[in-house]
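Listed next as structure tokens is one chain, alone, in the form predicted on its own.
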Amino acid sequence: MTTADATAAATTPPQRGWRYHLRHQTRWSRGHLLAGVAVNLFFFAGTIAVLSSYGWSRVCPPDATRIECSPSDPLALGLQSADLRLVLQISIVLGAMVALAGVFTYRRMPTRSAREAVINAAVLATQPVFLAALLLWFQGTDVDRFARNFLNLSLIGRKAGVAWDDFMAELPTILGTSLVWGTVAAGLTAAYVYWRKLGRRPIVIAAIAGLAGGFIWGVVQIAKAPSFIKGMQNTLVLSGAGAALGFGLGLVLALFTMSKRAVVRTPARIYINFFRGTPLIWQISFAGIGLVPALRLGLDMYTIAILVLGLNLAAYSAEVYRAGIQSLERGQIEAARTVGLTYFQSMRYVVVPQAIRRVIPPLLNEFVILIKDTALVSVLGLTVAEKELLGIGRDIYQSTFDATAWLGSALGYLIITIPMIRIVTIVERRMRSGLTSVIG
């Protein structure tokens, strides 16, 4: 081996992939581990198995009361049951006995991997046994009332916008829309990457997204109102329409707030300001109720949603854009300009392009927000078709009386934003890879 590969050999990173971790347990530490995980396992199947043996809901006869006949009820006896119970304090005491167990040996372990899975198995125990004595603890309050009120899983079923009958009919028309958009997804992408001479894995990504994108499309469009589904919709074409309109004014404002023209930057600021300062649901209600209808706009309400959350979106965007920009090095600037280029095309070439990739996990952090915030224009009044998944909610609570809604509303909103939360963490990990210290 000559110099070079022996010094090359000793500053590369060791690797430390799941096989190197597994070829460095003990006997003790992978039963350890296994434990753990059967515990888990032992208390979601068992949970799932009891519930299920006594159904999850019911059809009531359509003269019957709620107090006579709920379609909880069976859910409600699964919750009381003693076979739960049991379940419940089995999860218990195994959990604890794995839990002792990891903490009292992992000390003893001869190396760092076995004790990081003592460790782990150890932490994994403890979560079925909190788990499980919430349950416990809430077999002791009042059940039936509470699945009456939340729990008619049946409720989401019927008001999610698609029926069976009519997802199976539309299956040709979905598959179909969902083949176009994968085969465009993945056409755009080839030219891409043949332009950038990529490889191809961002050609499959890509057709699966299309494919996946183009299929959810399809049930979308067959979803009747209201639903939960037509809910989500809306609540993504009102958040992308508000961030497109917020994330490209917020960045020309970021660049006036920095000028050095007091008569440039003081008009910025003080939109910025305006609206960081009043909130949301006043623009909203100040716009839709009060400005719009006396200037004779003619603008819906719909419109007018998108526009007020794009304009608030923007003031937050700024303030994300400025600290972006205002991070870089005043090098980058000074450099640009020693090579003949004008202030705004070191802005444009060189600032912005460096600044955007450091402030994309918060920009994407402020969408999460803005999805969210949605929720508040349903004090425009909108038409049944336009509503967002509150408003959705809150219709059917009003027609049903039953609190379900609110539930199903919330799991619309964490059906868009958890993937949403992990793309942030995705990006944030690949941005955080890709910037280098001066020394690197």
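Treat the numbers as computed from the prediction; the structure is a model and nothing was measured. Rigid core here is just the name for the largest C-alpha set that superposes within 1.5 Å across the two forms. Residue numbers count along the first chain shown, from 1. Compared with the form predicted in complex with its partner chain:
- Superposed on the core, the two forms barely differ at residue 224: its CA moves less than 2 Å between these two forms.
- In the core-superposed comparison between these two forms, the C-alpha atom of residue 269 has shifted by less than 2 angstroms.
- The two forms, fitted on the rigid core, differ between these two forms by 2 Å or more at the CA of residue 26.
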Second form
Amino acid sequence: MTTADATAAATTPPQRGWRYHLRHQTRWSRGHLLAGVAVNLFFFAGTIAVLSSYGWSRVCPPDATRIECSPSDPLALGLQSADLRLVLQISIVLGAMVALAGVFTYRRMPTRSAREAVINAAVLATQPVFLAALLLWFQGTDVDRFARNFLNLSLIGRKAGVAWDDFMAELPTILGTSLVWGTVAAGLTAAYVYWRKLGRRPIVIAAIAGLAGGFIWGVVQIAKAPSFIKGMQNTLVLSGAGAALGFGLGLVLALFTMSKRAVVRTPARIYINFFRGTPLIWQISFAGIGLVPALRLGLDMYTIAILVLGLNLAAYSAEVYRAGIQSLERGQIEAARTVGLTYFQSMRYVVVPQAIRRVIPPLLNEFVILIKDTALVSVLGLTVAEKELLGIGRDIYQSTFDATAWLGSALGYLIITIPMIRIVTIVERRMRSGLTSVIG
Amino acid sequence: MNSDGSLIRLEGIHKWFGDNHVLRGIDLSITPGGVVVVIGPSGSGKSTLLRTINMLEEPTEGKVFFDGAEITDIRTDLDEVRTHMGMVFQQFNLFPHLTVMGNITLALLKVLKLTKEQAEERAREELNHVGLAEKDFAYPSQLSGGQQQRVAIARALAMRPKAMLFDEVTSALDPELVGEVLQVMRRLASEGMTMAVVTHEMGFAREVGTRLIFMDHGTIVEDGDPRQIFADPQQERTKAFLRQVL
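Could you please show the structure of the form predicted in complex with its partner chain, as a counterpart to the form predicted on its own just displayed?
Complete assembly follows, chain above in first position.
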């Protein structure tokens, strides 16, 4: 090795990827890790295999009562079976053994990598122990009744809004829409990026967002009215429109609350305290059932729902903006004023752009909360086509007396919120790592 | 210019922060081209004095005149006045979301309404002036403290001000970076810029200042030629302070 190589080697940080850790295992630690993973595999695969062998649902004759025949019968049988009990018992014993073995040996591992592997395996092995114990306890309860009420999984598929065959038939159209959206989004972003001389990353993000958006749009187009997909659509429209109103109005309110003049500050504070101090469900009911009909404003319930959600979000986001703006050093606005910018120019070009970057993660959090809060608009009498996820779930429950509908609603919310929560996490991580911009 | 030939004139300035009487009757005139250096122990009101000159702090009592107009008059357009008075801060206060170029051109575009080309040309000129021509598209976070402070000076100079206010501009810098900033200020003084400088750099005060002001407890204790004051201070408090810092 030449001197130059030696210097270069010394300046690159040591790579400690999974390959490194794999090289620094002992025979015991490697076997232990495998055992930890294997116990998990045994528990999950075993449970699914047993349940699958009994079946997940079945078709009942239309005139059969729920007691005579329920679509959930095979699942209930599987859950109560001795086969499943055996799988669960073995999982508990094996899991406990691996966990205990880990506890007593991790200190003797010669390398940090080996020790970490043993600790991880031990923790991993406790997971099937707890889950299997839970399922064992569940076996001793009234599984039949629970399954009849909550586990008619076919209901969710039936009420999704788009039958599988229709979906396959329409797939070319949907993919076409998706492609058009993706291309347009990428094209527009590319033009903007070229104009502002930014990196390539925003184009990729826009393309993916466009493709996904087009796909979702295509599916929504063929969905039938009282269904989970329609419910998701309405949940998204309600929260999206509410957010547009709320985030805009919130910024104005925030600026008002920071005014040095009490006559500007006070009305904004009263507004914020009112909307933060009363329950959202009261605000929705009061506007929809009381105020709007009484004043003959002639707004339909859907518009009222969006307005109240937006006005409510404005109050909460105003506090977030205010915190963001006040977190900036005083010197920023002083510097802006000393070069001759007016107060509004200082806000517009110096303070707000910096504050917005800081408050994007908390604002996204408010948005996730808003998505869930759309459930409260179900107190308004929305039409079938306007119902959001919770309203849909309740409708389906009331027409079928099948509580699995609630499960469908929950699934719909998770499909929307989990990507949002992921985005918040990613944005927060990027901001923490010192990058001030969100994209690019 | 004011009626008495000065560019900046303070008359009977008092400033209270709550019950804290920070400035206790300051009278001060600064002639065009003068470099007035203000020294004094911390808490003596030096920075507050400087900040009343461009009305970042409104004096509780007293009048401030700048270039023939009373700017403490409520009818004065302070935004317009401030375009003729540059200020540089201890903490630089560059806008972190804008490049060096963006920092300098912002006010040129939005206040002076220059075209983008004119603004960028002027920004380049000022960056050359402070020796940072090659840093035009860097972000403030990518610069050293000394470089950031020079950009802040360029940002102020780009407005072509009649006077510059410097508020402890080297106090937040590492010792080895102080020199490059003082160098820029020295050149600015030699070019005839009217300057008011609050500083702890006694060497700079002696060498560059045309007039030295020693403040304590919100009053001007001693006022005169820097060399003379450093060599032979007249007041006991000045003597005590100089003994401590020199």
